Amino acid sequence: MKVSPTGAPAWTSSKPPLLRFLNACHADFLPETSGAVADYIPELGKADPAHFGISLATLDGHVYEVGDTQVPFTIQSMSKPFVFALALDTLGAARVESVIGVEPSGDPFNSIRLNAENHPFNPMVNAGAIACSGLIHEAKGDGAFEYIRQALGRFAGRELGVDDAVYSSESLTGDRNRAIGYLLRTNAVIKDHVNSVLEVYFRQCAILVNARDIAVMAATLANRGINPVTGEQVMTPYAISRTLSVMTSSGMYDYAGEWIYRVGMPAKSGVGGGILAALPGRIGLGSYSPKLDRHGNSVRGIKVCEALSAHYDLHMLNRSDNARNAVIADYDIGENPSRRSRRPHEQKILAAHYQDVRVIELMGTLSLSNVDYVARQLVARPRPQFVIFDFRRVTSMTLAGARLLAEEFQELAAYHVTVIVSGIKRADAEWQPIAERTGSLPNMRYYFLLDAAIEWAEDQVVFRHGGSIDFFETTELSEQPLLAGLTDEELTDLASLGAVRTYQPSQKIITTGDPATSLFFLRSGVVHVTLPDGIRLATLTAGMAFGEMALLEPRRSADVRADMSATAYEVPLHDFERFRKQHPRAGERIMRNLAQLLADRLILANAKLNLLTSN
């Protein structure tokens, strides 16, 4: 197996499509040099303008990282939504809403202006954020900042520190915020000493994070307040939903309207160079690049968010999926083979190479997060030669899910993995976005029935490892598993009781409900055992018996139809019963063999059931 430089198998070190897209964004926007590092706070001006990191966190706790995602920087205004949520949970909505509005201001973030009620326009501008810090100080006194720091740490899933140099620099140059503070104090929005409140505010802005942290914090917002990495319920869903609402309208200041129009995700930026975006029910995004545009937003960060939203159609108002986990079963053919009865040499090959065929049964709505989860599950195990995706239980696909799935198919093809699709017709409208992007993929195959897809993949494994499947090969009674252990004399006597019958393609041999009067031993060709509604129970090839349940049941319980030209020994049941009396040892052996065959079928049925109930 090819090995990567890290020592891991090359397959397991391959990049899922979503990570490859983030890498492409990083490469595309790294040359962007417009904007300027914030310098009105001297310490912020020391940031390296070359730093650029992108991180994306999914709601099942997986975090993608590209570039400088571990470089620490101060959270600045990105602290505002989290402190607002904390104030709602700490003091209650009535108290918070009595002094802070929720309307966009249309002004820059540091505007010294209040609304008609002499309250801050919203908690995302400095006036509203200082008011939030004042409310926390009102409730917690000298412990207010530590209370905030710990809360932000729960959002990030780790302990967060403080950049004391940035705090000092902000405090020394924070006269505009002091002016806002005194305006709030004059209008009774904050009740404590202005300097005490501003010390909390300056310190919370100086909390250190990195791009990974803010992606996880954003994902916690997107996950109704549950940190997807730690599993902790950080804030109540009520506080989170209200916070996301204000982020949607005001999180990007006087760029908010343009942002929601073009990107369509609740977001918040900070003059330290960070941007976080939280798409409810899907993902959290964090980026870091210190150069800012005239609105105070990271130039590269804006481009990343625009690209991600446009490529995967993530606008919040164009959402149609609800399902988080679309995988109902994920297995290989060792756990759940096809319904074809295999001869010993085929069984031996398939037992040795069972991991060559991977089957993923999907259900519900296929969204970006669902398909991403499937892609990551694929690379978590050894690379197969064939992957079967079953869509019979899929109800819909979002455009983002379809596009990411097509990219995953292309990724598999690049590794010479054959993609097999079952349960969907290529003419179906929802399949067209995938078909358009995968029409040129080599060897991609379609089967309406999952079992037919598994059977074909098994055949390919047998062929690749030196086996052969000759549907026209003629077998003898001695090769029948039901007759294993019989002597040559016993087999000769049994053969004398039967007549060789020939069947044409699609000819029905047995009909459900008819009297069971014969046993059949297939000599050549293929037959299908089906229920009356067409559901296939088994595929039998030369060397297999059918109609054997006549030994236990007086009437037929399934249909049997020739798949192609076939021949079989037909032994009348009354003659077979006479044979058992003449050869009691053989009769006992046959019934033992039948019991073993039925037990094997029960084990397989239980395995199929376990696959469905354990996923």
Ligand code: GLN
The other form holds:
Amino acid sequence: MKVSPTGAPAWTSSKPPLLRFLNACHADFLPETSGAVADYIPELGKADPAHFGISLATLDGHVYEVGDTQVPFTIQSMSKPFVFALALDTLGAARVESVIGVEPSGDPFNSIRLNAENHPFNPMVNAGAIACSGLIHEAKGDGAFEYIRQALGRFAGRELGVDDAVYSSESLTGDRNRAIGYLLRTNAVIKDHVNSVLEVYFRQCAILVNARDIAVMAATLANRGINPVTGEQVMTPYAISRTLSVMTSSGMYDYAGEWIYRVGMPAKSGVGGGILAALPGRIGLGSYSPKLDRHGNSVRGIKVCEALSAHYDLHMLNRSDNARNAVIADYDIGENPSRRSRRPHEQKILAAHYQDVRVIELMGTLSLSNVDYVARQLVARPRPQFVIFDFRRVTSMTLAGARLLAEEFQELAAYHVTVIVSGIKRADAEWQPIAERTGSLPNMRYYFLLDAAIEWAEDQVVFRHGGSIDFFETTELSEQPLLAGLTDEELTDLASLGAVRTYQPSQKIITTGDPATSLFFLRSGVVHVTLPDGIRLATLTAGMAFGEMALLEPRRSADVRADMSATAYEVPLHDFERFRKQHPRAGERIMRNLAQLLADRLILANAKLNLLTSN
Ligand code: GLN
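Given the form predicted alone above, what does the protein look like in the form predicted in complex with ligand GLN?
What follows is the whole complex; the chain from before opens it.
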């Protein structure tokens, strides 16, 4: 370990705790040498029993590797879940499910026994897996193996090769599997020649992988079929969930019950020495160590899975969901209005009707319990006229969450509440389950920016209560909050210092970083204040000042652009300073007004921060 001059370990040698844990597992189980390398396929007997690799892939695409994770070995029975998923997606669930069962057999993997309907018990035992290879052969003929190899490569995120020696070795000696093949054919589970189907099966079992590959393949299963490293949707969520189901009940053969009871993770082993475990929504694990127990499962691999599950309490049935964690903030426009500076009569209306606009900012995954919680929050307070749901931080929605949300939107619409959605584009793929169900809702609106949504809802409240918003109206200096309390004479003096400027729509008026040499009083039109990266700080309408920070700061700290044609008084700073000297009372008043406006902004900013952190 590198040591820094202060004696503390160098930060660069720090490891994520999960990697430390995997290292410890590796060290703990390396001395475990019980079990035997499979040799019923003679070529497998050549494996080095010392090899031991552990890899863990996270669903954000990080892959931890410890030990011999780059040593290639044949996938064997770990091909079964992937070929089953492939068969479901290629031939359709109905066809596959009509010839292969999903009950655990309680038998060893190579049992020559079918169920009462003369079908394989499940796709995880050899009979079911050979049936799957037969289905792929039916659909793809001579191209069947290549089709399978490509599909497994998409799960692994790289092109996978084949161990020809292991393949021929099994093909020469695989009489038991041939017996199963004939049994399947006589029961019409496979229709093509037994030999051609078994060639596909033996080749698929001889596909070469390493521990890292199977961790990524497992993580793809755990991630609803999206490979977390390549981002590719490899199989449909239906195929993936059904595959995980049979892995849960039958993945470890006649040890399956014990396995799911103790470890609680869908898993699959192969006689090549690999074990893959996929914990849905969490992780994919791949381990490689060739010595097997009497069930044909890797001895060290089982220990790794048991240790990981026990240490981090990963049993898949030991779960709960916090219904509240999807609501990051829930407020009305009294607590957090838009960034549009409102004129006094608009402020008055909004102050009286602040409960009309409710904003719910959501985050993370929207599930059944989260969305139900949101729906209950809405009924718990007086019914608003407008509800804005902000999706900017929503990362995904379960189907249940999407359904419930669409139903909630319909419920709100039935009570004439306008639903406004922000932070998402109507055309976004993840939005489609909701768009389909809410397409006919009368007054749903979409805004990309939350602030724009709040601003629109506020405008509606102002209109509904008789307030007008006249962007073309020209205001006088006497209406400027910054100049409140000045006498007519003082105002006339100040006006004589300013020049009236006219701006075209989207014309830039102030540029960040420029010397601040004047202040502006907007007479008509609308301008907006943005940071150079485009974040909108405020929208100002006639009667508001901008560039007023020139009184405190030597340089402009934001950009200002006209939204529509606008006019403003521009007062040069040096003239303004002269005015302050001539009218000390007015000067003092203006500075007080400025302090008040800044204090109001600070109070709002703090309230907003509070909303986001107190939930
Ligand atoms: N190819 C091997 C067989 O059919 C696969 C068995 C396994 O990995 N459990 O015997």
